[in-house]
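So this first bit is one chain, no partners, the form predicted on its own, shown in structure tokens.
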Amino acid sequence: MKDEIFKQPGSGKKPFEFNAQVAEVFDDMVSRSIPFYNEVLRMSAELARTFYQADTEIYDLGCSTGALVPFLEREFAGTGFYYSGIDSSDEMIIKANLSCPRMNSGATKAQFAVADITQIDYQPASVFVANYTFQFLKPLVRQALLRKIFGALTPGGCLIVSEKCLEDAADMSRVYADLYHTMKARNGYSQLEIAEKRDALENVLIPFRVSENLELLGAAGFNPVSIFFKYYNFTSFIALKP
């Protein structure tokens, strides 16, 4: 279904939330709003396959509609892996379960759950994926969650993180934001829709600078930390546990 949530003037006055309305159009929304969304998922699956260790979990934090699962299935190609997709939105998990009917078939064991990712006692894992998730968490809880993830990872495991970011230079942040909005216009969003959604996301999506994200990952113990994708104000990182 096409995303037309912010077509009306004033529709951005209510803070953005991942409700049933958003879940219904989410796949269209992200394909038009997040640069190279499917490519980032494909790269995430490739990296997950590279660092996955047998009999450990792949945790997908903020899994939304479970769009990562088909990429993982293709990448693992029949090799067994354990996957847990977690999201705080009931509506997203309902959509994920409907979108991934093949789960728990063959060598793959997967499950989706509604939960607060900051409160989970994670099982031993070799891969965590958090694509466009930390940006919706309150800044003060991000470091504690990173430390919890680090503690659950096996040595040699990885955390894959994608975020909407700011630059250290405010002028470049503005340039990147303008070019990003140009991309959204190319993908069919009107200037009204772009402005209304920006208003709805104010104080809901709180981006950190690229350098701040690198510092947080390093402070949690990850080393090395690398950027594997960047498009203007969107950045994807991979962080390893030594």
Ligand SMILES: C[S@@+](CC[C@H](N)C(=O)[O-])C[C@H]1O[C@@H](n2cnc3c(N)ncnc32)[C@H](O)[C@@H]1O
The other form holds:
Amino acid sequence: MKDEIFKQPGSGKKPFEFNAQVAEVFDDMVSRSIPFYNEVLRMSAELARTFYQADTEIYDLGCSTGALVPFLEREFAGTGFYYSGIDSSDEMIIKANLSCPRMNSGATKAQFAVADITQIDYQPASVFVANYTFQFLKPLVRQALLRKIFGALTPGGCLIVSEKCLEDAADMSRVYADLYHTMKARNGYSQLEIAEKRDALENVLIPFRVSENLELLGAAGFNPVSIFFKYYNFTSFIALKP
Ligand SMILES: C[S@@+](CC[C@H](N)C(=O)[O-])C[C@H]1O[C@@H](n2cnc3c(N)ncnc32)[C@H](O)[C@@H]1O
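Can I get the form predicted in complex with this ligand as well, since the one above is the form predicted on its own?
Now the full complex is given, and it begins with the chain already shown.
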């Protein structure tokens, strides 16, 4: 279903939430709002396949509608993996369960759960994916969660993180934000929709600088940390547990 949530003037006054209305249009929203969304998911699945260790878990933090699962299934091509998708939004998990009905066939063992990713005790895992999720967490909890993920990862495992970011130079952040809004306009959003959504995301999506993200990952123990994708203010990182 087409995302028309911010078509009305004033619709961005309410802070953005991952509610039923957003879950309904989520796949259209992300494919038109996140640059190279499908390609980032495909690369995430490829990297997951590269670092996955048999009989461990792949955690998908803030999995939303489970869009990563078909990419993982394609990449693993029947070799089998354990997948756990976690999201705090009931509506997203309902959609995820509806759109990934075949998951427990063959070698793949997959499940979705409603939970707060900062509060879970994680099973041993060789892959964590957190695409566009940390940016919605309160800044103060991000470092503790990174340490928790590091603790649950097996040596040689990886964390894949994608985020909307700022640059060290504020001028450059503005240029990138403007060009990102141009991309949204190319994808069919009106100037009003772009402005209303930006208002709704104020203080809800809190971007860190690329350099801050690198520092937090390093401080949690990850080494090396590498950028595998960048489009203006959108950056994807892979961080390894030595
Ligand atoms: C932009 S979406 C992530 C998109 C998804 N990873 C993908 O690639 O399609 C952010 C998701 O994080 C979830 N989320 C935000 N805070 C959370 C938390 N504390 N615990 C679990 N999920 C959370 C939201 O409900 C939302 O579905």
